[in-house]
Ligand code: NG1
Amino acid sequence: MKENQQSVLVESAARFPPPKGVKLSYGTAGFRADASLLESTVFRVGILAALRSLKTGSVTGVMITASHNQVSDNGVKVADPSGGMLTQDWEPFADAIANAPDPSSLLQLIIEFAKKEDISFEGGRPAEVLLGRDTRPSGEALLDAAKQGISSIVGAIGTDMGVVTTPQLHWMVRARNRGMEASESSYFHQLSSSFRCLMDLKPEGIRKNVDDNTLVVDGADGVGGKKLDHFKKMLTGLCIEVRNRGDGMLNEGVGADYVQKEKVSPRGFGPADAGLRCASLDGDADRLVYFSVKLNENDKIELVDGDKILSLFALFIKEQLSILNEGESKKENDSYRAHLGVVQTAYANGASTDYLKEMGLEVVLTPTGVKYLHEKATEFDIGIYFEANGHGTILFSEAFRCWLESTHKTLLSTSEGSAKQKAASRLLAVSQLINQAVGDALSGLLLVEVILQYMGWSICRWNELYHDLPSRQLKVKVVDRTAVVTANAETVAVRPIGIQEAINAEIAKYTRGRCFIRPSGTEDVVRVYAEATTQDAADALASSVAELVDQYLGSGTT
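Just the structure of this chain, alone, in the form predicted alone, please.
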């Protein structure tokens, strides 16, 4: 690294001193904290994104958002060239530079890391980073800090994409690196055109439920509601009413996280909405849940969560693959029999996992965290992942997409196989509609809507796919959460010695009992999740296991 570059880094970093006594860690959500503490961190993430661009020779992204957190918080995360999250290999470096105490320490870390990663600051393609932010008042100043971090790498270019949803920013990074136009208009055009294609491919004779023709969406008073209110004008065959578009407080009594956790209707919804199909986005529009308001039960709802969304998607895609394979022996179709897989975490309701397995689908579990789900889903020709909180997507492998396009062209040239040709067309349209970079509430919502119309289903019929097992989540305060070590996708506790055997003894007392513990990634608590056939049983199982955790590690349940 030349002296000029070193001096620019030191001088720039001096303008953004880190807050004293604050240590941040880069996780699935990136860095997240009270917005007043983040200016230095966001500046340094700008540097990291530029270095990642230099390393890969591709465009990267920086998104300023705290998703479903309260409005006083904010956060920052990096979009890798694939459009996905920052590679896990770089997370330790992110932690190190965010917590470097002074400019000289920061410079030394960068020099050492650049040498280790063989990053050249001269002669190659200049770094390029796309920047976006949500609607938080703190976003503009933090985005400016990110820009200054990017520009502290000589020659680096930071392009402000404006106020966007998190999935839009990720989609734009992926698009740029695939030689496509990266803009909000191109994003909306791709979604609307693929949605229109799927609507045109609905089977004839499907009866539409006239009482279920309007979708009412809670926009969480965030960026997603504003975008959807604009985008809905481009959609035909779907009537959308958007509430909580930004007039109220972001994420306060609204949004997917609130609705999914509290199982109550968001602000602005009430008894008059009973019978309507409703959905909630979260603050940055990367989560989606559906719900219907119960009649004469105050704010109680029937929740249709991410597990049910996953099940609907899996059902539809499995049907299209079955149509494609119809009439062909396995031997005849050995050239490409798509490997469809479903990825969940241990937090997925056991009833959903049973339903998916009964469909004959391969279901695999990963540790909690979207980065693990996404990575595992890439191992399939079609990988579907969702968390119960409504964050998930569908991934199509490049090899399968190429085969599908070739098969589609072949079917178009023959008089037979019109059903197969339509199935191939539907799968290709799904691959364009769904955001393969990251979970996207807007694209997910459109896919739900078109499948419901394809099936001729109301939200009530959809919700009857299976009935969730009652569950309970608790957390136990502990002195050292690292004392709990898990295996088998966090379903088995291998440390402390003996605790899993004690948990198994409690589980055995309940019909269809299931329970696991895992350490929190952010605070000194151990989380407990329990299921059983009744709510009382689930509550009792969770409480007894929480007591075990307290006995083995100490110091009280919350």
The other form holds:
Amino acid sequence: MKENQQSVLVESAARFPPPKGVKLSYGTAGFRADASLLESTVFRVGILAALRSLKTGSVTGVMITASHNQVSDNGVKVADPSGGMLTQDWEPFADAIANAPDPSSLLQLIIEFAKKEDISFEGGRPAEVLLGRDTRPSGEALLDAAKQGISSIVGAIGTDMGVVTTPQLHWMVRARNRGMEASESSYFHQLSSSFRCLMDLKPEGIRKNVDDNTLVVDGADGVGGKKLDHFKKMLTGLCIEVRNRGDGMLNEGVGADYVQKEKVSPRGFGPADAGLRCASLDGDADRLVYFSVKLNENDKIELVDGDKILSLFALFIKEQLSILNEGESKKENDSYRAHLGVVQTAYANGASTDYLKEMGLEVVLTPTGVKYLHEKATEFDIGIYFEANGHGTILFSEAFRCWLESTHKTLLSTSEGSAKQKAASRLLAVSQLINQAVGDALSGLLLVEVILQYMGWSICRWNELYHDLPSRQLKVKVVDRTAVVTANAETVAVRPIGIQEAINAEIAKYTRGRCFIRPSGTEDVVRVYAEATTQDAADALASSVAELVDQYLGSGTT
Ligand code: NG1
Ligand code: ZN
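Based on the form predicted alone presented above, generate the structure block for the form predicted together with the ligand.
Every chain and every other molecule in the complex is listed next, the one we just looked at coming first.
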């Protein structure tokens, strides 16, 4: 590294001293903390994103958001050139630079890392980073810190994409690296045209459910509500009313996380909405859940969570593949048997996993955190992944998309059944509509809506696909949550020794009992999840296991 580059780094780092006595780590969702603690971290993440761009010769991204956290928090994460999350190999470097105590130790870390990764600061394509932020008031100052971090790598360019949803920023990074236009209008254009295409391909004669014309969306008082309110004008065949568009407090009694965890309606929804199809986005619009308000039961709702969105998508995709493959089994080599798989975590309701397996689908479990689910889903031709909390998407492999495109062309030019050609068109349109970079509440919502119309289903009919097993989640505060070590996608606790046997003994007391513990990746707690055939049984199982955690690890259930 040339001397000029070294001095630029040291001088700019001196403007962003790290907060004293705080240790930050790049968790599943990047760095997250009270916004007042984050300037130095965001500055350093700007450097990291520029280095990642230099290393890969591609555009990377920085998103400033704390998703569903309270408004006083903020956070920062990096989008890799694929549009996905930062490669896990770079996370230890992210931790190291965020915690470097002064400019010279920061410089030292960068020099060593650049050497190890063979990053060249001269001669190659200059680094370019796309920047985005959500609606948090702290976002503007943090964006400036990120820009200064980027420009402390000489020649690097930071391009501000403005206030965007997390999935929009990831989509833009992916688009840029594929030679496409990376703007908000191109994002909306791609979504609205693929939505229109799917709407035009609805089967004839599906009974139109007159009560179901309107979708009411809770925008969490964040960026997603604002964007959807603007975007809905570009959509035909769908009537959307957006509430909580940003006038109230972000994530306070609103949003997908609140609705899914509390199982109550968000602020601004009430008994008058009973029977309507409602959806809720989280603060940065990468999570989506549906719900309907129960008649005469105050704020109680029927929750349609990520598992049920996944099931609806799986049903639709499987149907299109069956149409495409009809009568092809005896022919040789001219039919591509797409490998369809679904990816869930241990938090998926057991009834959803049973339902998917009964459909004949391959179901794989990964540890919690979308980076694990996403990675696993790339192993299929079509991989559908969802966390129960509503974060998920459908990934199409390049090979399958190519096959689909050429098959579609062939089907168009021959007289072969138009049903097949329509199925191929639908799958292609889904691959355009659904975000290939990360889970995206806006694109997910459009796909749900078009499938419901295709099936002629109300939200109640959709919710009847299977009945969720009653479940309970608890958190236990312990002295050291890292004392819990899990295996088999977090379904088994291998440490502390003996705890799994004790948990098994509790589970054995209940019909269809299931229970697991794991250390949270975002809070200082051990989480307990329990499921059984009645709510009382799920509650009792969860509390007896929470007591075990307390006995083995120390102090107090929250
Ligand atoms: P932790 O705190 O590790 O359980 C939570 C969610 C994850 C994921 C991350 C990132 C649950 C049980 N856990 O992780 O699914 O969304 O936050 O935001 O919902
Ligand atoms: Zn989010």
